[in-house]
Amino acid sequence: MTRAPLQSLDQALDLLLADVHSAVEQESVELNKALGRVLAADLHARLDVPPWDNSAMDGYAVRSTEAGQSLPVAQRIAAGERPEPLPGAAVARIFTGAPLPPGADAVVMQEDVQIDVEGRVILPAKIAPNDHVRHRGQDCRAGDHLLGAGRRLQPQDLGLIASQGISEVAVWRRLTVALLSTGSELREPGSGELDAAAIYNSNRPMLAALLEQLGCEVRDLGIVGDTPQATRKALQAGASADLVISSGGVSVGEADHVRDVVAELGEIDLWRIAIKPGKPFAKGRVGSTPFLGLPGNPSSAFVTFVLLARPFVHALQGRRDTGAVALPARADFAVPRPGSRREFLRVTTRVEGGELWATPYVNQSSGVLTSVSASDALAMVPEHRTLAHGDAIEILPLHRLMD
């Protein structure tokens, strides 16, 4: 196979998010399993909510005409009780969520009030309507359209579909992902202690686990060791999932056969990007399922993952936010040098004078996973460019691309 160019990030993030034919398929789920999964269709409101006018306060329902008066206690009104007509120049009393009374346009706090001798409210000179009343359909109006297909369900969205009476809703069908680790010089965690030649296989749980944080099944294919024969049969075996994953094996060494027992499956239609680490990126299909091939160096392991494979799983779920999210900061570091391929550096952020500041980690070596776990953020460096100390960057948030 001839080397193809460096494609550019960019590059390879529109040509992996156009190859995106379709989701999963849809299935419904109760709201009580539904966290983490992703919405199928638009969700619009059946009801107002609040269904009526209520009270954010315990106090008094009043006609804020009547303010400065001293007026009786006509009913008392609780959460969940149905109120009566409020009578013109009467209260009434009320609690926090309680319908406010027909009649009554504002609630007077509890301590804005005195009793007098015979048990009378006596009203402050000014109230003026709609003091601490909710209002029906303050929350939504039915026909309101509340959650877009494509987003994946977080804590308050669930609340927000219960406040409508929903139990069920229509979900994409968790992707399963075929995860597996090439290297005969991988052990597993746990197998025994390491000859020399050996080293524990990290990148196999940082990527099921990343997979996991994304809502996907993971396929464990285990360590597969760097003959043809070997990678041929995984790949096989992973070809029944929605995606096959690997790590390592795809770069120009004699080992590396992944790449090219991808093509004799199915095709490569990208390989090597021009990012740093990380450029051995991978990705084609094993017959017709989608697959990726991330670097075997833990360090371009995660950065491809969380800039390539991360954006690809979305668009395969279902998702509409593929994007990942910068924010401005200030290097903390010179680049003196330009390089050819954009730089992704693990860094650690402060904020020093108002503004976010990026220090790198000391070794960026794409063989050190250190410098991943110790960091919070990474800091990008455009190609061809060179950076002095302070001058104004971009960084990516860790904790928003394992999302």
Contents of the next structure:
Amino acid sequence: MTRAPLQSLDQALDLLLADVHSAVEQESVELNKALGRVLAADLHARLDVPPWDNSAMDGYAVRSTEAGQSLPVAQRIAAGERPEPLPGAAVARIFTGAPLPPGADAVVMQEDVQIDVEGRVILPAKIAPNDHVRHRGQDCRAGDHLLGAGRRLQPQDLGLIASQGISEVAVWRRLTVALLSTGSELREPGSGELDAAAIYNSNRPMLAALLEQLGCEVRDLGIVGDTPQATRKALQAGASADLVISSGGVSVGEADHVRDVVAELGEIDLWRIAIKPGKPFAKGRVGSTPFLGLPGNPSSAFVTFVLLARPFVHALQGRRDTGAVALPARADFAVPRPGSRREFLRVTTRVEGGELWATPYVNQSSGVLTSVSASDALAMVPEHRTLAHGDAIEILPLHRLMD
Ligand code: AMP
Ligand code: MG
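Output the structure of the form predicted together with adenosine monophosphate; the preceding block shows the form predicted alone.
Expanding to the full complex; the earlier chain stays at the top.
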């Protein structure tokens, strides 16, 4: 049996992303259903926002040249009311968000005036033009580029889109992902006590949740026993999705059938990626459906998912808003001997002396899922490098890998 080639993470990512393109069609969704969906087209402003000059404060709309005078109140303008032009030698009572009356060029806060016995408003000695005025178009102007195609919509984006009076947006259809958990030893939680040699399936809920957080629709194909027949049946069922992801069964053990069956139904590249945890990884297709094979060890499955599957999913989803997630930090540990694989230590971070410090979880074994739950970041230890305590490193905060 030929050994799969050892790839650096960067090479693997380049190969993985080289020929992917968005696999889904466009659809229109109501704005209130659009959270987390990926914009299919650039979005431009149709209107100036705000649509007219208005007051940023509760107070008095004035002519700034009339500073220092005592003036009568000519009108009262609440939010939602249309103003009359402001006559000379008068002020208008105005409230936050109300349109500025024509003729006024500033707002004086109500705290900054006094009212004399005749009810006139005594203005401060100095008023700068434009004081407390929110000008038309200060948020955005008609024609401005607001949001780019490929952006996953955030709550604040929905507000921005609504401010333009837009009630429906063009997004990419949700990606459907078929998920298989291979391993004859696996049992679902809730299926009873474990018999000897069995373990509960931790990858299924973890990977399903990671995919759901990316906005995918998961088709759970459950546990797949380690036989070619069961593997073939599950992969064929998964091929109608946009992507098939499996965990386990991609090492070179005799019970690892994923490789042969994917090769039979499409094609497969088996890689050993020079990362720790998470060496075995497979990329291929089942029929024409892309396929990714993650390692079975839960920590390895997690790390390969966030480092490799996640960018692949983004590409299929048509996302273009995914920037770098690494942050600078200091190692609260030492690496005395260089390793041949880039290591992703599960760490907790804290701020000390204005810097982030990363402390590794005690057990970094790839089967130890407590290491991931106990951590808030992955700390990168570059291959072929030693580290002294306090050395500069890069960390990937876990919450930034969940979107
Ligand atoms: P494999 O990649 O199939 O050789 O699996 C490697 C290790 O991960 C074995 O100890 C498996 O029992 C374990 N494993 C595989 N799949 C899962 C799973 N879904 N949940 C928990 N452990 C798993
Ligand atoms: Mg297995």
